[in-house]
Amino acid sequence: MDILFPITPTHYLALSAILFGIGTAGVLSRKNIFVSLMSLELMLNAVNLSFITFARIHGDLTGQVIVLFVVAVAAAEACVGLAIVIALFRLKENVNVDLFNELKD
């Protein structure tokens, strides 16, 4: 059976670029901290997809090892980010990103 459209590494890299762009747009345009954190996670997963794709192309496991470290850092980032959000909500009862500028004063 013939595959009509074989999926190549270029497809994975294009998907990774699209996901990273969506994540960047989400971080830059949203005021809600939860949406910003989810967009940041989307960007990290896009980078992970690129690492896995390049590891597969070159036949090396280094990219997959880096992905494990990125996943661990993303989990720690989510914990710290949610702790900051909870502290901000308890202080101001709102989770708007603009409130961080008020905390500087």
The other form holds:
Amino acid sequence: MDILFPITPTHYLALSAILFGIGTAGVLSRKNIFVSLMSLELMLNAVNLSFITFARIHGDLTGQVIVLFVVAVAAAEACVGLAIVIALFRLKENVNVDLFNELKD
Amino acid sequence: MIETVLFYILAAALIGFGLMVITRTNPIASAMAMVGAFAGLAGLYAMLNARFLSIIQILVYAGGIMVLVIFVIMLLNLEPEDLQRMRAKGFVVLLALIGVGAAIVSPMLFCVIPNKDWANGSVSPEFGSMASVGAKMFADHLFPFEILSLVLLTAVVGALVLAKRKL
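Could I have the structure of this protein in the form predicted together with its partner chain, to go alongside the form predicted alone above?
Next comes the full complex, and the chain you just saw is listed first.
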């Protein structure tokens, strides 16, 4: 029981690891490219959570500044990723990742 | 005590919404679950004295990125049969969760759990406010901040080039 509370930064890091795992499982197991993109965002957010936890542990704001940068890069990534999805949809009329195999042969 | 209760509520909501994101057939449902997960994360950020970032999390992720995703999902308007073909297969998702849990999450947890004595420490009430984060960013990380504007510009131009039918 005494591992469950009081809440320490360790709990936040464990939660971050679990969330990262859920995101990875989503990327690996789903065929829908939208769900893959969203799982990717979930992984980024899990990493952000551990950055903020470490900022809190060390009392240093650098972790929070890096999270701000990660949020901006995630916005750029989402925008380019969705543009690629639109371009692929024009080509295949579908968003199933199994159909995007032009480079295979 | 209140912190413990809040943490477990937010953690349960976060994991529940995360699992919903990767199991729903309809991508709109996934996106809505994702918004819920972002709200839970914003709460956790606020509990970790990151007030400014918890607001940014809601504004940028829930208000910006997810709206963009939902726009594109609705724009492409997929057929229900196509969505059925791409639905989450229970044992594949379970297999992925178990595999990732064994290969990635459990080693991380074994590194993290023994150090549970990490002090929470005390920080000044200014820690994580907009003024202090801004001062830190513009004092020590000015160059990355400037480069970021180029990254965003490149992303906007790149997205236009990729998605436009005819240039």
